[in-house]
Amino acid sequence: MTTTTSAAAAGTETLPEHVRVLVVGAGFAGLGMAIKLEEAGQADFLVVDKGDTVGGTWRDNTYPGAACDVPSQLYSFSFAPNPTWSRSFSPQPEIHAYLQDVAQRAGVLDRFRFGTTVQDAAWDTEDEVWTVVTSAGTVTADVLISGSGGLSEPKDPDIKGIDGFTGAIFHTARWDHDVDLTGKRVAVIGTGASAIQVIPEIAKTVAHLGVYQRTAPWVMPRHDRAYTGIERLGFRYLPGLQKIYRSAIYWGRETYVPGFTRVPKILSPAQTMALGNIRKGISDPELQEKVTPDFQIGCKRILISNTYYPALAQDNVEVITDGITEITPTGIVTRDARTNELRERDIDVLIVATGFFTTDQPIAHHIKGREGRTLGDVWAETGMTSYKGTTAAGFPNLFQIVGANTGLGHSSMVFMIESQIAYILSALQQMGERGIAAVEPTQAAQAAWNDDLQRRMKRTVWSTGGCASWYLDEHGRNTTLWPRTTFAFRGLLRSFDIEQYVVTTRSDAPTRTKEHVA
């Protein structure tokens, strides 16, 4: 790699001219692909990342009470296990010291650049690279592969008034740590994964604390529990017990399948034991009832804890169903649905649990393909779609991690992770053997692959359950999670299958030529 002096990086690093490989992105996507690019020996790579350090989500979540919700033997590198997990359910703190100890001891942070964000990327057709201008300079490469997920922008609302509001307010994704809640009036917008986790935490301290809820989820008792010392010895000393707990729990959670995407009936048992941790949690009927959803469980993410009913149920904690109209500089202004009557509750701090752009990734805006458009112009007509949720037709050499219908509502990403990871590596070995300058996915194997997943999705709980939820786009379509087996993903995206491209070679000649591999 060349290195310019002109462009700074974060510290005194400079930003390289052109890399073979260029990754958006430090969390579990960017981390793994790093360390997979240079066990392959394609060392001639960089990573560049907004934050100051890796983590992705894990290190931009820091809101009380941030955990995740799968096991913890299950939410790691296959490669990398970690034999210090404290809890079944990992803490975000464990989590990104978790990812920094993999960097470091992988030896790939000499090709990170932290403090950098991607402004703008576009295909050259004429010199086959990717012009990508950053922050801390500009650098071409001949590969570019997003890492940078559904979760790394957060969505704030759009209530009337927000922005005139006088009081300290935040998302829970930008935790604000200089604000002492103790004592305090606070609001907090939103019932979803994190607000369950929130509320628990910050009911212990608050005057009063105003849940606006516009829609009950499903909450499921959370099985956490601290590892003995005899396990956390044998997780270190005995490899072969860490992976039969791990398949264990995987496979356990593939059983949870046919009931979100064949037959809904089958999750009945878990919505009775959703139902019976309400009435564990909470004794007043009446709240109850509030708290109780009337849409089928999994329709909706499935959330898990055992403090948030008990939370909802305490003296200074209100749960509010009535819409809101508009925020004052002071309060909350809501509508009761029955009497059309307004009514304004003060606040001193407002929180947002409004979750993230899900089905409109803000990077997508910023990529822009061989006819000049933005990946987000072209999802604003079709709907966040792609192939294999990894490579997308008009977007030579773009490779995206966690893409269009990947996610997941039963089992761990980085399993999806390492699936597009070993896709991604098949992909660039396959261009160096054969001389290939650059593939894009035809557009009729693309069409062919969505086509399947949106027939699929028709079955599924996330359309048939009753709900609206932050899985269906604009268009009520679902391009948000992967509607078969996690086993079924690694299967077809095993090898790339470059049948299915349009590429472009490399030869002797000045000119370039396009053909169609068969």
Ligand code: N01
Second form
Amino acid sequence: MTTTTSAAAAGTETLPEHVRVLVVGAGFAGLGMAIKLEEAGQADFLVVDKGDTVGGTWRDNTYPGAACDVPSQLYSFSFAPNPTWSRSFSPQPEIHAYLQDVAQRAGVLDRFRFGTTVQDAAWDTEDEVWTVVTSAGTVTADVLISGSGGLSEPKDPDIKGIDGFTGAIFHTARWDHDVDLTGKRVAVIGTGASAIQVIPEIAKTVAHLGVYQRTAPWVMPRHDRAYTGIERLGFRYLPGLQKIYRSAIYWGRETYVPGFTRVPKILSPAQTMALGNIRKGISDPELQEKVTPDFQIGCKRILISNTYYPALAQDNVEVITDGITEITPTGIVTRDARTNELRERDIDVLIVATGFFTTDQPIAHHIKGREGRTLGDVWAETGMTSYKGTTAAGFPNLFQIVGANTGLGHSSMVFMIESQIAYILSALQQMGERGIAAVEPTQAAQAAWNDDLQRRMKRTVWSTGGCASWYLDEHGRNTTLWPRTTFAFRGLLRSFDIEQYVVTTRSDAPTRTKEHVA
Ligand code: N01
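Condition change, the form predicted alone to the form predicted in complex with this ligand:
Now the complete complex, all chains and molecules, led by this one.
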């Protein structure tokens, strides 16, 4: 094995030869992991990220109107409350600033390497380390933690002619701030969470906005407001106050779980409220009908906005539901489903709000396990699967934060992330105490975990609600969402269940023994 060089001691921009723990990604997951490693006295870690600051998706998504649709009292680290949130639902710049501030205060940034992209990671069965090739050099690590998440790689639509478009074109997650949209003819493809935030903002200044809607989303009112001066004083000087807000939001959101997972009828009042939101924002019956979804609420992510429908009702905005057949160098061609007639609309700027690679995480294609196959190869056969959303059979000492079936439609991903961090820390602690070189879940444990998940999926609204969504993979399996309460997830990941793992022990002697602890 290569000699261990403490990354903590390195403190330079070059990569050390070896670290105990390499973390990929500096979003909520990677940053939270780094802070908790530091707190646990496991300082020999390195975090690499392709961007130039911490923040992950909150660094990359800078489109106008970007904001969180989970209140920040809950969508923040439990160990780092922020008394300065300006509103109940924070805008993206505040969340990004919060993460930068948390990182600064934790004193961990000396072990972050920005502008460093992971190109390939392969498990070395002989030395029992990950060999990770990055754009800044190669590093080996005993443990590899992927915190790259499901929203890191934007997905462009595969539409004929799109590459030949000669105007400005960009994805919402890679907003081009150099393009001035004032007075321009702009098209937005997609009507998901990102689109409904950006549309009201740009509709204010563009000459014409074409909203290309393939599926109408359910959009509920957004109960967003600025915090009062008294509340902000309270957050600063009454430490318990933020905890009370956080708990109230947390438990309020947990009450949605049975509606999503067992009895979708419970969501009917939400559907009525969303229909009311359409009628409040749009008076034209034809437009109301166009934007009314034809599936059960909850089947796709429920969106929240008070400004989306009024924006669609503006004179300079057109909702286009005809399917796109082609993009020409200067416009978008659609086909009228009834008359079969083609129509081209000229545009200056094309904004794609078409989401991310969620069921086929790009990093999986760069991680090679014990048998030399990538996680992506394995998932191509099995769908995205893992044990507890965190570890994978055949991939020793690989931990994924926000892995398979850890996503939420109703609450804060930061809660799930902190649950996984605790599990990983417990694993590292047990590995250290017992002289364990490598752990990987047994095939049986992983299969049982996934069978249980898929059995639970059958009656969820995500499977029965009559929609196609990014929650489902190409085989129709839901490999993205967690179908239980978030506290159940936390309980299951409270401590590392080593009996479900194949363990390679490391003795002082050079020989190592493989044992199945169960
Ligand atoms: O992406 P999406 P997003 N032709 O996949 C359409 C998080 N997020 O970036 O529904 C035409 O939801 C597609 O149509 P359809 C959050 O987790 C959070 O908006 O598939 N249209 C859909 O309308 C969210 O769920 C916040 O028929 C095409 C849209 O593009 C996730 O990010 C804010 C198409 C994609 O919607 C992703 O949201 C923003 C094609 N070829 C985002 N391909 C918070 O506030 C796709 N579409 C926390």
